[in-house]
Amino acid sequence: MKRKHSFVLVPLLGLSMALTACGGDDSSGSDDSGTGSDSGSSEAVGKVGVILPDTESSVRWESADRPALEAAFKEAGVEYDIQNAEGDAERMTQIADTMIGNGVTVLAIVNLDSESGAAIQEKAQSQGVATIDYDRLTLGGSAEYYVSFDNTVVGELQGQGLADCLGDKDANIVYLNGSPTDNNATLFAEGAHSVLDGMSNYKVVGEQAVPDWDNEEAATIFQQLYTAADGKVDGVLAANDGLGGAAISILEGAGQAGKVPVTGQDATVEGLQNVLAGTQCMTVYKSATKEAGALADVAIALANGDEADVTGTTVDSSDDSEVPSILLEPQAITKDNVGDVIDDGGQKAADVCTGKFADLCTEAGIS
């Protein structure tokens, strides 16, 4: 079955080319808060607020989502409020409480967790006020819309990465997996197992989800899964970057960074440098300037009382409905490919190619 809504269908006339642009005349200002308006006309009414989930899972968040985010906005000249978490539950709903009763007509949440982020949405809806699931799909919830990319695609990507960097040898691999709040997690788990599975060669040694994608208990409850195996581990499949570089930081303690392969996820500063010294095999980019653009296209379309062109539905396995969705396709980084994300503003070269990483950047033709 799939989620109602009330929503009438008009199309929307060019505002992806609009919304998705990072650039543009910035004449709307932005306070500390985190809130923005365009002081000219604008095609869209209401206001958007949205709630991103903390500074701790990964920097992406803040580094570039919300900068990817109020570009959006501004370009489209809409209202909005952004804020962030801090990975506390009761401060989201304490900041969705405040937007609502400041009038956000539309409210997007990366949630922390299923359970909140439905009462959450429930608590919206009973407002009038038009909800998103940004990232992450709330199982249980009442989301309009959910816009992310292919989550189930990264975990197929990051299984067939390790599996390129391991090539045909016997190999033992630990599993370093997401938060267990995390839908997500649980879809870039079911990817990586999908083609690894089938793969005779490997075995896993070890696998263990990572509560609140804490990169510190990443490290201790690596270090856990590294002596119960003996230290005959061939390849890490980590989550994300973050989770990566915690498990790097093991290895590198035991002198097999960079014999051991790992994963990542997020294309983030410190997962790029990994990558180009060789002690990361590779991570997935998902660009923020397209996941914000899709999320502005949608969050106007329902300031504006219309419905939202989607690439498909995604099935919440809580109740089995299925919620109208955008998602869009990650890709692979390599050391071979690193310019890719450079090249499409993901990240700046001056960022990553710093220090001893600046010869590793000439090697690999950033510059």
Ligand code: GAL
Contents of the next structure:
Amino acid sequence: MKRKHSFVLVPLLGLSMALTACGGDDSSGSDDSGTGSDSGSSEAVGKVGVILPDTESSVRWESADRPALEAAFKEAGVEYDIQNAEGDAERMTQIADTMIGNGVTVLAIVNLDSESGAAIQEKAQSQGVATIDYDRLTLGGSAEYYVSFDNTVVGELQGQGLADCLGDKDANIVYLNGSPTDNNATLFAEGAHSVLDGMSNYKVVGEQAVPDWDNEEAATIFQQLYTAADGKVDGVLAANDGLGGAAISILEGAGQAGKVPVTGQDATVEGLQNVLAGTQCMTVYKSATKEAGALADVAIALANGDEADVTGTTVDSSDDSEVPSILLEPQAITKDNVGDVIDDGGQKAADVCTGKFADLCTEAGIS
Ligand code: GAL
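One more: the block was the form predicted alone; return the form predicted in complex with beta-D-galactopyranose.
First the chain shown before, then all remaining chains and molecules of the complex.
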């Protein structure tokens, strides 16, 4: 489906709009929906539904994205409903139908796969509901806007991070890529390869995608790749912290944890602890506050019937359509700048600097 939009390409602005508050709070105390207003006689100008993908592929969705989205919508005085599909595409479809039935005027999804995401968006649009791709682009979809980080840059940061940790020695590299149903995973791998493939001293001795980002399956896959390489693996390009942690667990069994650099993404508590401990070479920090704020900006504009400010367009590789996009800049995190994540509010020192990590935090200047 071609996407035809007029949109304004300007530097990304912060949350600059506050909708007139919605009358009353439909949340009935649940933490899945609410509004930024306590009460008010003003007329509702729109309700935003957000469907998060799961709780397994990354802790980010419930620990970072949900609270950031709630804060952004409350700050903007927007009525919202945030649900999690628990990794089930059929459940995501059912949630979307219910949200539309309950009057959402803007629907944002993190698709579990492009086919189910596109079907949700087509049905929403047929009922006059504007749609947004949050974090993951729905290939062949019809979202009016795509809000994410520059995911090719995420991969480039991972590739460069691994190279920095390996140095200029000859090295065998294994790639543990994200889910084949996640377009981001394709972009992460492309970015990493664009950096590493040009370095002739590195050799790829194994590469596999991990279905649904499943961490247990990642451990099995990495064990198989490690065995097939006869244990001659010098570096692991893992697409996020969960996959990185799976590889580290296998390396620990082989007495190689901390000797074989491993990458990650999401700057999770576990990922930052592994970086401080030296078993993980780096992670990539993507501020949920910034991403949620950008989604709220777009949702508010759509709820108001306005154009949203974008940073550019993203080509949908399935049909070459151009999707108006807001792409934010990710940040590479190593042992030297873990404090940046804490200072930015991406994680709490109290959560990261526990037990044996307390001394490592002190050494890293984190308190
Ligand atoms: C990607 C997301 C990443 C990663 C992964 C696992 O789409 O951009 O942050 O964690 O999903 O859910």
